[in-house]
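One chain follows as structure tokens, the form predicted in complex with its partner chain.
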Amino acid sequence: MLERMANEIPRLFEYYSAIFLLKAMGTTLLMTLVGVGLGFLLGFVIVYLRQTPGLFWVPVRIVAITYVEIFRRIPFLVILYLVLFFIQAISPNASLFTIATIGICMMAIAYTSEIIRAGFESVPRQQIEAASAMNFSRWKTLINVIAPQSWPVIVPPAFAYMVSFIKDTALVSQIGVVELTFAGKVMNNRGYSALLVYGTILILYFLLSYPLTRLGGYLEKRFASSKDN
């Protein structure tokens, strides 16, 4: 067993495996980012629709609850087979690295726009009145006041999710989309060992989390310690 494991070895970081990888590891990467950063700015606007004032607006601030509140309840591999069905339905010809990013990008802005919603209900609410009273507009008010505020309190948790994003995009794979996992698959079938190539796989994975784990803890850390002088 080691013997074949130390046999492999050498072929697996080839040129070629070693350039798949990489691609794939690119891909994960480039779909968690593109998808994320997108559900952030959608979050951010379900969180300004679901608090806008005013009786005219409860249709869409119950739209925007619902959506929240239905998201947070699906998992990730059944969105992902609705956006995968739903987008051939409509669009026979959309890529599966769309789809895939599609469906990243709704289930983060459920949770995305929660995170900003905790960070914007951080701020006191003399703030705004303080603004109001200053005749400031609603997204005056956001813009100068809230959001500089909110942020200490938004981007370490999104730090968090932003790892949880990541390793959820493994279940990609399974609709064929030729990220980390896919390709772990795929050198399994070329018939390098399993123990091989999902280890060499879970590492990459580890190489594009922990980073981030240790970058949102470090300014959580920071930013509380700011707060306390």
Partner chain sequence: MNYTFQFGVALESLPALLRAGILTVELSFFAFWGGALIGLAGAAAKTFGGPVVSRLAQAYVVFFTNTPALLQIYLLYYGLPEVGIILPSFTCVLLGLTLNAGAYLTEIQRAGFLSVRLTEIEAAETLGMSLWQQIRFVIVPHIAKTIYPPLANMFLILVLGSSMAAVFSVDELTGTAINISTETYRWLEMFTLVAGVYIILTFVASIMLAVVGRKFFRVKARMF
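I would like to compare: after the form predicted in complex with its partner chain, may I see the structure of the form predicted alone?
What comes next is one chain alone, with no partners or other molecules.
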């Protein structure tokens, strides 16, 4: 086993194989950043709509809450297949990367909106009432009072979610997207040792996840120190 792996290592990391793995690694990272990034922005909109007062906005609040509650309870793989069949029915030429990114975004909206909502609700009610007494608009209160104080609560779980979703993107290999796990299957089918291939894939996932974890920890400390000051 070890002798076989030693003989395969030079071939596994030759130019074309290395480029193939690096492209798959880039696909994994890009899907995560775009999907979770858009999900975070749309999650912000969902929270804003959920917290909009007034009877006129009741149907909108119900729709927003229903979306979050449903998609937080559906397995990601099921969402992927639903998105795949729906988009291919209306746009057969849509790329698998686009389909996977949409699926990631739909899942991320549900989860990140709850993270954002928890952050907003951590701001003391007295400060919001004080902003209202100073005749701040709802948007101005959100931007100048709520959002700055909620970042220390939002950032740590948001980065933790992004890092965890890097691993979850392995499921998009089930619909044929050439990301890291799919690349591992391809290399294994080419005759390379499964232990060598998936050990390499494990290291590449770590290289993707670790910098994001460190960045999240750095931002968490920065927000904490600015809050203390």
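In this text the structure is predicted, and so the values were computed from the model without any measurement. Here the rigid core means the biggest group of C-alpha atoms that line up within 1.5 Å when the two forms are laid on top of each other. Positions refer to the first chain, counted from 1.
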{"query": "Cα displacement of K23 between the two forms reaching 2 Å, rigid core superposed", "finding": "no"}
